[in-house]
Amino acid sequence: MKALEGVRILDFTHVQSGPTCTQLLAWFGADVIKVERPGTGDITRGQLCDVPEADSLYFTMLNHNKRSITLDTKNPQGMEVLWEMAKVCDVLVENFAPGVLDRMGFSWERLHEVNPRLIVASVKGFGPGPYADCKVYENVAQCAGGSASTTGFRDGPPLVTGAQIGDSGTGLHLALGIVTALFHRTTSGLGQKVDCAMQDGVLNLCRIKLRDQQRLEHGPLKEYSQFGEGIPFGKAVPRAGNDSGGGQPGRILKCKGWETDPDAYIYFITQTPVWGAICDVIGEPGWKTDPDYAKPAARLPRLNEIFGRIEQWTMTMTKFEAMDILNIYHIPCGPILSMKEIAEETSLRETGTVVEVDHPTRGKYLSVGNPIKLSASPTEVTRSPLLGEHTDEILRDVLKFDDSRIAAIMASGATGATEAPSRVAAE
């Protein structure tokens, strides 16, 4: 048995932070009903579009193993089928601009009215305060969340990172409190709000930064690189390049072909139970007794040179030959992966990690998958939903409608279809 199957939720997400969210809860076997508008549909699926007349890599890759109802909720019948749907749904989850689903007539008073046991989850940009009303993107949560200021280079401006962590971050942490509030639910019989702001996922995941600037009201922040070129600090926490956000110093460093390979890098932590191995990798025994290595806090300052030292070492091999020696001695490292090295990784295929995935009119592709394994409830991903495609089996199956309603409904126009759709093409 699937570990949430039983639970539908009521999908009103689009772009990537909410869908993020429902998608996860449909891997783990949630029954996710994602309601689109008719004709267009979720703005992703015609963004960065790479095949003609193709969902984009964008909404596939947000939306698998949903179902897709097209609803115009300005009609009144479509409003209508969505109360029907709020009635028998176990969640609501949006991510609309602030007040839209007030505007709507969704509100959480309404809602709770009409099913006590819903629960309503919502993604923001910011929580209560001056920006509540602002609307939020990826990089503008990143840099109100704290992880700007600390990404980058200390001579540098402020940088982004690759990594989602505004909205698939932020998506995260909602399926997490979602989940919550269904266990509550099971005692409580009652459905609550599940707000998730994307600024505190952000600083959620930035926390070591705020540690730093703590500490860093009781003097200079050791660990980092400009300590140890005498570089005074600020009164905030600075950017520390590729310096660990841990106890323990690391770095990024060049292995062999980095002069052609912008990937051909290694990240090496000087670990203080493997200081001696280290010494012993790199040719510089001596560097075990020696008084100004042989103790973290005499380290500290030397950490450029040390490093320097320790690359000079990493780039006679190449990552993975690095990786091979370095692993046997228990030395904290990993490679620098490409994304081509990524999807080519046949263990990543076999864990699920990376998923193929074949679609009806984009063909085959690769996603991620589940991140998160149970042992006893496996996840199968399946292929996004085509707009609509599954507008009459739900208005039949879940709401059960009979044949003269949902003629009503389509004729009325509130699913942008006049009969029921055909599913021939996408099975």
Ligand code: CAO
Second form
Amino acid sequence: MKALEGVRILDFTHVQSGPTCTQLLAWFGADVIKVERPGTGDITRGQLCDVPEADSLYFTMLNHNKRSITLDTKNPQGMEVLWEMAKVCDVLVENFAPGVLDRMGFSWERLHEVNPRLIVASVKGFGPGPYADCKVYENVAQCAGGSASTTGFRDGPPLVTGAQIGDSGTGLHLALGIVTALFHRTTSGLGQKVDCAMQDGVLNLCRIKLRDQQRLEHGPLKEYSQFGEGIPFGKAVPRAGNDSGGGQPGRILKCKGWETDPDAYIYFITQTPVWGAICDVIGEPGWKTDPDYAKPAARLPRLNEIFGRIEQWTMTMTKFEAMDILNIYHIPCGPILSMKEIAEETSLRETGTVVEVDHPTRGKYLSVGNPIKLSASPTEVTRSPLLGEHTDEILRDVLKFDDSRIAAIMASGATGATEAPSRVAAE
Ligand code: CAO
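Having seen the form predicted alone, please provide the structure of the form predicted together with the named molecule.
Okay, now the whole complex, with that chain kicking things off.
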């Protein structure tokens, strides 16, 4: 039995943040029923398409293990079906723009009245405050959550990161909120509201930068490269390039082949306990006792020189050769892996972190499997549903509607055409 078997989710999510959350719950065994607009479905089905007439990777990689029902919520019969679903589900998850759910008549108060055990989980861009009504996408959250101002190099503009910390990061936070509320329900018997704002989720992931903001009031941040370079700090935490977030200086260094391979680099950390080993490996044994280099504080003003010397060494070999040597001495380091290298990495395939999935209209593709491994509830990644693929099955088996009721719903246009997947034009 899967960990969340028996939990039924009304998945009213779209784009990325909400779907990542419900995909995780599906991987743990919940029955996730995705409600989509007839004709178009989740807008991502048709965005960034690579295979004509097939659901995009954007959609398939965020909606594994789910079922799909099409329902027009602007149609009274569609809303009637939705209310019936709310009565038989444990959790409703949504990430519409602020106010959309209320406009549908799906207020928390009303839902709680109709199904007191229902957990209602929402992602919004911002919590209560000046921006509560804003529509928000990934990069907006990265900027408003403190990530962009602290990412990049000191002499360059703020940068967003490729990791989708606003969308997928908030989806993860929401999933934790939902399972926590499910656990709470076992004693309270009641559902509750779970809210995650993307700004809050990003800030939570950037908490070490708020740490540094407060440290800055008591003096310069000595582990930041700019301290060693004699550049004064301003009022706010600066961008720190590739400095490590902990107290141990770290940098990304060139390896053999960097002139032509944009990913021929290694992350190297000069951790204090292995300083002696580092000196031996790079051929500077004298630095172990030289007062200018022996102690961490003495090294701080010399980090550029030190990392320059280490880089002379890393440039003599590939990132993998450097890894092999450094790991012998427990010197923390990591190769800069390209997505191509990750896709081809056999150990990630073996653990199910990278999986190959078959899809009826697009064929085989790679996806990221469940990064959370439960020993008694292993994840089997199955393909995403076609648009409306399970409409009939859900009306019949989940809602227990009879033939005549189903026929009336279909005739009203509430479910749209369910025979074939359709797409909107790519943006
Ligand atoms: N049938 C009929 N109508 C439907 C429907 C269905 N099955 N599902 C949704 N709709 C309607 C809604 O009722 C809403 O209509 P009204 O505005 O008339 O009430 C409409 O679709 C649009 O919803 P939306 O405003 O959420 O969608 P959008 O594309 O304009 O905005 C987004 C997208 C992501 C900016 C917005 O949903 C948002 O801010 N969400 C919260 C933050 C978030 O999750 N951002 C992450 C986005 S990437 O993961």
